[in-house]
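Next up is one chain by itself, shown in structure tokens, the form predicted on its own.
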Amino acid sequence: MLSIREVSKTYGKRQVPAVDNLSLEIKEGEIFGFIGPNGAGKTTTIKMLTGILPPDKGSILIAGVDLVKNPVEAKRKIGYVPANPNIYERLTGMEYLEFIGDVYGVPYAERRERINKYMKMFEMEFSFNEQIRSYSHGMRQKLLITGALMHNPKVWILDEPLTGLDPRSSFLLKEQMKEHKKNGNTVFFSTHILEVAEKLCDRIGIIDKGRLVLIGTIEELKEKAQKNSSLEDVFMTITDQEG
């Protein structure tokens, strides 16, 4: 669903690539957690898979289609949300929702369904006509997961999506991740939340210094660390190890 293959990014002058040679391939029907220490190229990764950024070298597929050589039909497989929530500030809410469903052309009655259960799911439907710069930084990362869900994509693509949630919101995200994956797509997201990592994720995947340095279940992870406990013990011994 998902093929990363040798993908590298080095940013200006800098000597050591920011995402170094790095290849992962994610199935259909999988959550797939992405985690690593600050700087360590998850958010590069993140800009690369959804064409923000593109790649020095190697070749990104998204759904067998390659994101450099056919960049829209790529894209219109994935939804985004981004680590940090800033969006057009002068539109309502429903105006962008609006204009996402436009943008991925879909249908009139389709969208006004979409946007009518997330909204009401994230208690938003009273906030659908005021601006987007009204917004706090909850209720802006719940619009960009509504919006990235408008078109129904096979993979949903999240920069630490639940930084700014309240528990309610960040529970119910979880639970239409769980959904999205029982539908048969894919979800690849980054997180610092390694217990959220540990319970949501069928495999995880930690890169540091711009490498991926180990990949797999969390029982597999545990046992390449020889760690019986925590994902977070797991992740404290890999990266000191690279350290």
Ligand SMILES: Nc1ncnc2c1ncn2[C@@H]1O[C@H](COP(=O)(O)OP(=O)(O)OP(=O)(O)O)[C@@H](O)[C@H]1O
Second form
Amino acid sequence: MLSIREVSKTYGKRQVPAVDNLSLEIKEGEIFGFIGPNGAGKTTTIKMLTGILPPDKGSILIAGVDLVKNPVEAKRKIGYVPANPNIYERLTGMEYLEFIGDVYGVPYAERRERINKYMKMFEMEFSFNEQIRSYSHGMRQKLLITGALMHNPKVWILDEPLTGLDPRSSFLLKEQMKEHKKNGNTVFFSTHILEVAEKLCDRIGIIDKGRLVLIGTIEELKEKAQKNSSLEDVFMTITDQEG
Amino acid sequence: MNKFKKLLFFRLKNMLGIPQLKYMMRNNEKSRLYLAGFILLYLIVASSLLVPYFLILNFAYEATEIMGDTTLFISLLASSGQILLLFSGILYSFNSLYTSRDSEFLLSLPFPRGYLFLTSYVIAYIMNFFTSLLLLLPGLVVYLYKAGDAVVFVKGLVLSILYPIIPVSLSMIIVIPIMHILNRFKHKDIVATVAGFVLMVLFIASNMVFSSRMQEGQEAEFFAKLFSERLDLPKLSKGLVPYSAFMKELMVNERTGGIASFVILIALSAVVVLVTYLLCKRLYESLLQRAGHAGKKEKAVDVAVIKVGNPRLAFCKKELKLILRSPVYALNCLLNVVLGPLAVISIFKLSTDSKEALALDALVEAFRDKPYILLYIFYGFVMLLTSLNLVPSTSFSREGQHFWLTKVIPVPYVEQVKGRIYASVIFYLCCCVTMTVLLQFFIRLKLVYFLSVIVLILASVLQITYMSLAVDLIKPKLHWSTEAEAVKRNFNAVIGMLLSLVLVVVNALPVVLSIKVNADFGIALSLAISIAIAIFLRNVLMRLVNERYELINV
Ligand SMILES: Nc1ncnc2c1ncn2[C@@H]1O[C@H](COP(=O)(O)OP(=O)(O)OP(=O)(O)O)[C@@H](O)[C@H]1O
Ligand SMILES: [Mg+2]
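Here we have the form predicted on its own; I need the corresponding form predicted in complex with this ligand.
Now the full complex is given, and it begins with the chain already shown.
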């Protein structure tokens, strides 16, 4: 569903690559968690997956479509929620969603149904009529999540989606991720909350200094890291060794 | 005190964009060149403004000579400068208080209450000090040159330190309560935009009425008459700016009267500063704390009214909305929509009751048998104002931190750019359609020439749109924190305007060159060439889109 093949990226004229020869294969109906220390290259990877940054080398396939060769077709299959919810502040939430609906070509009936669903779910009935300027961080995130799911994407990519959400909303988001998986789609997200990764993800990848250092199911990870008791221990030992 | 100095310098540096400049200087050769070009451009613009200012000062001095009392010139300089500084002070205060984004951050810093207001106050003073130098120095130079009085010149320099204090204080006292009121409005952005446009129209209209009453070669007499009969200058300057009398005393009186005036001025300034501080400090802080509160009643979303459209139109709609909703964008980008029709009306209509109107009518009549000249007056007039538009030349820059969205959505970049083209053309048309209708009313071109001029204008609008979008696409300014930075401190805006003027000249060139042979042929040629240029620029833009869009990183 989502394959990343030997992708590298170096910013400008820097010496060290932000992402270094990364390969990943993520299957249909899978929730994949991407963890790693600050500055490890998670956001950079996600930006390449969503077409924001062109990779220096390597290829990315989204549901079989090459993102570099056929970007428009590939992007149609992606829903993206960025870490910093920067969106047009002077539009209202509803106007933003209409814009998103138009650019993804979502038919009227689906648009109406999905907006209605998430608006009720996130309790944003009143806020969607306000300008985004007046939104809190969490409200912006909810708006972006609604926008990302409007066209029912095959691959849903989220960058640290849980920061800023209240407990109830983050529960709802996690449920939503499970539902998305149940419908045969893929979810790819980065996070710093290890408990969430542990409970939610089918597989986890640990990235450090741009390189994928460990990948597998929770059990596999623990095994590889000499039977440590928790994901936190695995994370500490793995990222420590690398340094 | 040390803390105060630090806060002051910190804010001042940020406001002047010094960290950015330093970064550019340190960075590389290319950005240093870029910077030098920018400074050069500003110098050119500034000097082109200074020349007419010197001329006006010169006429004013001669007028006071005719009236027989050249110290009137000093009064005039002192009082009119104070009024102008009040306006610029309002602008600066408004800019630093209303559009700055650091206020929330500053509120959180451990400074004594009052420091925030005091630093804003000092910054406004410093900005106005430079403005006042620009206003006063030319006047002093003229006086020095004409009256040969060096003492006045030196005293004027000393006075310039005190000079901005009172207008700045008054502008603070005016702006802060206005902002309190503005804050209460439901749609405060719209109120601010409309108010800005009204002020602009008033300013420009008064300027135009004023200059349309002046006659070539008799400016000094005009001023003399204006000063002595219509305005009664001595009385007026005392009435409007009462303390300017002390300034004049200080400047021209060489005995104790001068010193006494100086002392009085210092005392007056001190009192005004104290009063302003006490009045505004609390008000300003409560304003900061309350900024951004919307008192609007909330309404639930009704999903039944969702609209559906295509991607290109969605982009166009988004552009229109964003520009019209932001006062900064609307006032800067759409200046010409207001200015254009106003210019036509004031030049052709307001002057009908004066002699110049007849001259203008006569001029139009004189060229009746040379319609190609009328056609180019028509075209030049429309395009000169139309090209002031900043919508396309800041189109990508205005995306700023939101740029990521344009890369994530499954809309080919070319389609997105077409949406931007639509939005720009719509705003251009707002300006040139009204201007064209009005001008045709006054000039009355024959149908075939009128149609030609329409085609020419449309082709030029497309040319300018493609060219400006290309300029902004090559090097968009995406890192900004206030909307003002995206349009005002954007090099692309200036380049876009200059290149637009170049295009206008190029379009008109065939006719100028073929006047001797056959002007109608020249017009036809010029139509063909302008259309060809439009098509060429469109291809250039589309090629650039495919090459450059991908490379823009956010
Ligand atoms: N725009 C940029 N220009 C230059 N270098 C960058 C840029 N963005 C990121 N980097 C560098 O790339 C590396 C990876 O950054 P990235 O944002 O991908 O990390 P991350 O894993 O998302 O970290 P975090 O957990 O803090 O979000 C870092 O060393 C960072 O300094
Ligand atoms: Mg990150």
